[in-house]
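A lone chain, given as structure tokens: the form predicted on its own.
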Amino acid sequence: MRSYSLIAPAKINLYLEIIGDRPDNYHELAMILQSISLADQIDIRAIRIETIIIRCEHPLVPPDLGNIAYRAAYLLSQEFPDALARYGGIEITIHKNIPVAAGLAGGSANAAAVLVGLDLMWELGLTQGELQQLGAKLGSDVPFCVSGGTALATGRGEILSPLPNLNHLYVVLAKYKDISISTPWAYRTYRQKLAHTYISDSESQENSRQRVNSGPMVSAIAHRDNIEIGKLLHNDLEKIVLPEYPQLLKLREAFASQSVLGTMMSGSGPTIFALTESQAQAEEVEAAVKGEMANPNLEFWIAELNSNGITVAN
């Protein structure tokens, strides 16, 4: 087939703990990642000339190496030059639904979709594990975005252990249009202010990873204890981001005042989400918080937790 359309779901963090520093200057993390139904569509089409073209109507999505989806295509063209010569170049059209720079892994999901789509179009026959290994060269969230679902992520986020799927839960997501947060800034600032809390030796870091693996949140997910999952939402980066952005703290407090399972910032922000047990409840929470905040720069989405990674559109 000479073209594919792929669905690239966003992700949220249900848990994010910063354990310490790594030799590669990244952070050692323990996270629980979750796919949601809010998704971009990525169209990939073969073209005659051996080049990569990115098209997207969103003004903040670059059409070059500044776009991780472009880098995904370039990576495969370098890894498999014979496939590029045989099948020709590619045109990638990104239809954005996931907000940009929102802590929802939209760019990483796009990159994962390009890897999956080119694997199909170029008939490379790569396994999911091989696609994830390639994705890890692009960014820490890309391997998860390939497979999706619910997973414990350790290392810098690229080492994945699947967890039982969480279906039939919903999130209300809210993001200010005029607030974007740099992930490198968030982690760098965390290091500057809280490095004294880091676990430094590898044995203690491994013990911390195992503690999360056998800890209360994983147990709550295994037992599908929605109330406990909501209570155990945790994100270390809130310690840095929320004091710097009081609007986000106020938004989080507005969600917390509603009848929700729990509320938290996703990733490095600025998206704040609330977890609910039904779509109807999510709609009520959205209406209440929208009315309370009354800010034209505040956008809302409702999504369902799902078990999908990258899928081919029907």
Ligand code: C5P
Given for the second form:
Amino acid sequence: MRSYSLIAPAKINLYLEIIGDRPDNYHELAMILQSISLADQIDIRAIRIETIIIRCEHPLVPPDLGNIAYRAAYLLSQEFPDALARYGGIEITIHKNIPVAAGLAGGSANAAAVLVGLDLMWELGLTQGELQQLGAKLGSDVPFCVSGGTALATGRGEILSPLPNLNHLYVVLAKYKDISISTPWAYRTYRQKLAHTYISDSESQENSRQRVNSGPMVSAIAHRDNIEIGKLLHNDLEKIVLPEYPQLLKLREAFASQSVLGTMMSGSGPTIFALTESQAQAEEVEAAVKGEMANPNLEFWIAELNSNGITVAN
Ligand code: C5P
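With the form predicted on its own already on screen, would you show the form predicted in complex with ligand C5P?
Following is the full complex, with the preceding chain placed first.
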């Protein structure tokens, strides 16, 4: 039986607006999500014993139900018990390049890769929509990670409308090794501090979604207006995370003082990214910010924006 290697790209948020509350305790969001070339590799193979084994050298990636990639394999084994009986257990090896708990959807991308890989290995013939529906049971970012590219994401983040791709742009990412941020903490604190700004009736929520859908960022993306895209980067969670972590604010300011299109925190952080128009410009910005911050705990990556969801590497 075949084994599969899958490439699982990270994502950044070009836009994240918190519209209001939802009955399921999640937040109603309007986001613009973008996949990038920084990616993990996930190898999947069948094993004789009917169990799920996760292998990963990264110390922060758990080998059990604490790992969303494990939960993805478990979910499919529950949904398709005949396939599990026919093909045996699953060994998943995660080669981590995407930093963990960084606001880059690394775990969600791994889960999406397990769904796509098991669909192939077990010959389930699921459509992309079916894979995304299963992904939504695992986490709000998983459906996007299946299809990737540039997309408007509403609802919890699982309702996706594709946008024109931005493959011509580059991004410099920076993350402090010693800062990890819990997404539930960021949203919980947002609710504690800013619930008075929430829109709760469904008609007003729909108006807010429409405002983003036909708004200036979507228009700038459609026109490939790089300057406008840079200016319109937005993330409501910065209001919570940056005051709590002054180093991140300083890092963001260091990026903003360079010749970049724009800079922003991704997701619930702590990764800060800056958009540039070329790889050379990205390298210059990285060197300048590295020099200015002079902190051995600060790690950098350069990536291209791309239109890839989960792809098969072999
Ligand atoms: O869906 P996911 O497990 O990735 O979400 C992580 C946490 O982020 C949730 O437990 C919730 O606290 C918060 N969240 C939210 N509203 C969303 C997405 C996530 O409040 N739309």
